[in-house]
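One chain follows as structure tokens, the form predicted on its own.
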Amino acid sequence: MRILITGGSGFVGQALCQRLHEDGHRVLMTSRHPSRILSQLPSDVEVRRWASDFVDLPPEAIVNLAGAPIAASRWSEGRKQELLESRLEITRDIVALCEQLQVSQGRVPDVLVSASAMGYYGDQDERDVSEETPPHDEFSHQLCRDWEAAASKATQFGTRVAILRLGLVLEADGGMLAKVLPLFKLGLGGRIGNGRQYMPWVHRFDVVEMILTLIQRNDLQGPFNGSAPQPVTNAAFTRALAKQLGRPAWLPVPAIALKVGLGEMSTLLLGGAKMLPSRFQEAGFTFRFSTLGEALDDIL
């Protein structure tokens, strides 16, 4: 298949580019600055600078990863509308993409594949949040929602669209876990306020299973949760990392201290959500990773 990644460069995206090309795959993929990547990439990955180039070279699938890092800086009114319009604009351009091909050839891709977060559901407290969760209304969840809505747009032109909302992605070279090891390594770390709130996660390893089952089960459709089905909270998860590293884990980050320090964005780290994989677990998708010590025990 010819499949169009957009934030293909990024943590998750690099991880499933390698997986597709080494399953076949023809890659496309977008890029503000193509020269820049290409090194990274296979050789035969076709890279351009928005979906809509691809009119010449139409793609099967889309998966859509694309969007500014959420908690690269403090959430001025200036940040939250940066956050919104870097996943809006090259959303928007996907769906684009959908009509004039549609109008161009009469075929569009059979499937966009769409990232979204956990932080669609907002805080949450200790329930079990499935796909069916109505939300708590913060900018997390403003911010999920209206990407969301933007990917649904393709719909109207007969592509497939499934949103899949992830959790903590994990793997020792990005992502959360790229930030707190150090720190955990030098016997520093701890658990953030009480500890209580649910950090769901996820092995980058079944991410990328979970975008290529969603590419490929034309049955499936909608919101999909990308997590774990065993969650843990954030005091737990802190000491299966500390045990796993054999150092420990006595220093912890008072609430108010984010608050104070970080504003709004501190809600990110104080709230969370019990979020289980039930879309996924209804279709029989397997796990290779189900419980935080079979990942840390693969990572580390």
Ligand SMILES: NC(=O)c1ccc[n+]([C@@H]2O[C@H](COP(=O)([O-])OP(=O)(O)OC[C@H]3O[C@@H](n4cnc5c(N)ncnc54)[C@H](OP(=O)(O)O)[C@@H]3O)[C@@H](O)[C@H]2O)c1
The other form holds:
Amino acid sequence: MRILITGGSGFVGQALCQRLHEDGHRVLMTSRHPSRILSQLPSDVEVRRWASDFVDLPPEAIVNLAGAPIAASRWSEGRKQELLESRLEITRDIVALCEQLQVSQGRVPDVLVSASAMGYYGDQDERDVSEETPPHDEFSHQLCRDWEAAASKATQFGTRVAILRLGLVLEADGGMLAKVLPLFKLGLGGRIGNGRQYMPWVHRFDVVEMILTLIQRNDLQGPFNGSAPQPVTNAAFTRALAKQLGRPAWLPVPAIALKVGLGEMSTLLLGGAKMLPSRFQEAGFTFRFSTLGEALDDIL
Ligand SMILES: NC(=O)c1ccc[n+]([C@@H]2O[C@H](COP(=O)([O-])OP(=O)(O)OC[C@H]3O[C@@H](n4cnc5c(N)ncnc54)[C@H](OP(=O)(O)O)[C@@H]3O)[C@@H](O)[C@H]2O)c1
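Complement to the form predicted on its own: the form predicted in complex with this ligand:
Every component of the complex follows; first up is the chain already shown.
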């Protein structure tokens, strides 16, 4: 298949690109810096600036991963706008590609798999969270809601749309683990706040499998929680990571310090959702890594 990835240079996108390439698919990619990333990619990957630059090389599937990193800096009003616009601009451009292909060729991509996040649900305390759970209205929800709504517009042109609400993606070379590992290795890790907030996690291997499943199974559409079936609290995550590294993790980070230091962005660390992959399980998806212990064993 010809598969277009936006954000293919990122933490999830690189692993996906490698897997698609190994499986014999033709990979197309968008990037803000096509010439900079070309040297890191297999030679037959075609990189262009926008999805709508691919009218002459129409993809059969699109995977939408691009967006400014959520936790890179404090959420000022300007930064919130940037987090939203960086996603909406690219997603609207994908929909524009679908429209152009329908008009010019009468054939659109079969499927769009568009990323979203557990943040869709906002803070949910300790209740179980399926795809049906009503969200808590806060910035992370508004961001994911608007991003998902923009992607869903591709259905107007006949493209099947599946939304992947990702939990914390785990692998050693990026994401949240790459940020906390140095501290934990020094024995400076600790739970955040009271540690009772849930951290739905997912091994990057299973994220790639989820994306492949959503591409291949034309009976799957709408939102899918992209996290392992056994989410853990922040305190349990902290204990598991410290145990895996054989280091102590006795230094809790007080909630008040995060609220003062990070402002509204502290909700990312102090809130959470016990997100469960209900629709993937109904669809018969098999997780390679169901427990955090198995995932950390593999990664570390
Ligand atoms: N990793 C996680 O734990 C996690 C959890 C929940 C949701 N997600 C979501 O899943 C998607 C993929 O995650 P990831 O960790 O692979 O993302 P990532 O590595 O942070 O970024 C993906 C790509 O987005 C592009 N990008 C970065 N800043 C941008 C900006 N200001 N404007 C437009 N494009 C920009 C970059 O591509 P170029 O530089 O090549 O343009 C980058 O490679 C993201 O949208 C993320 O929000 C991730």
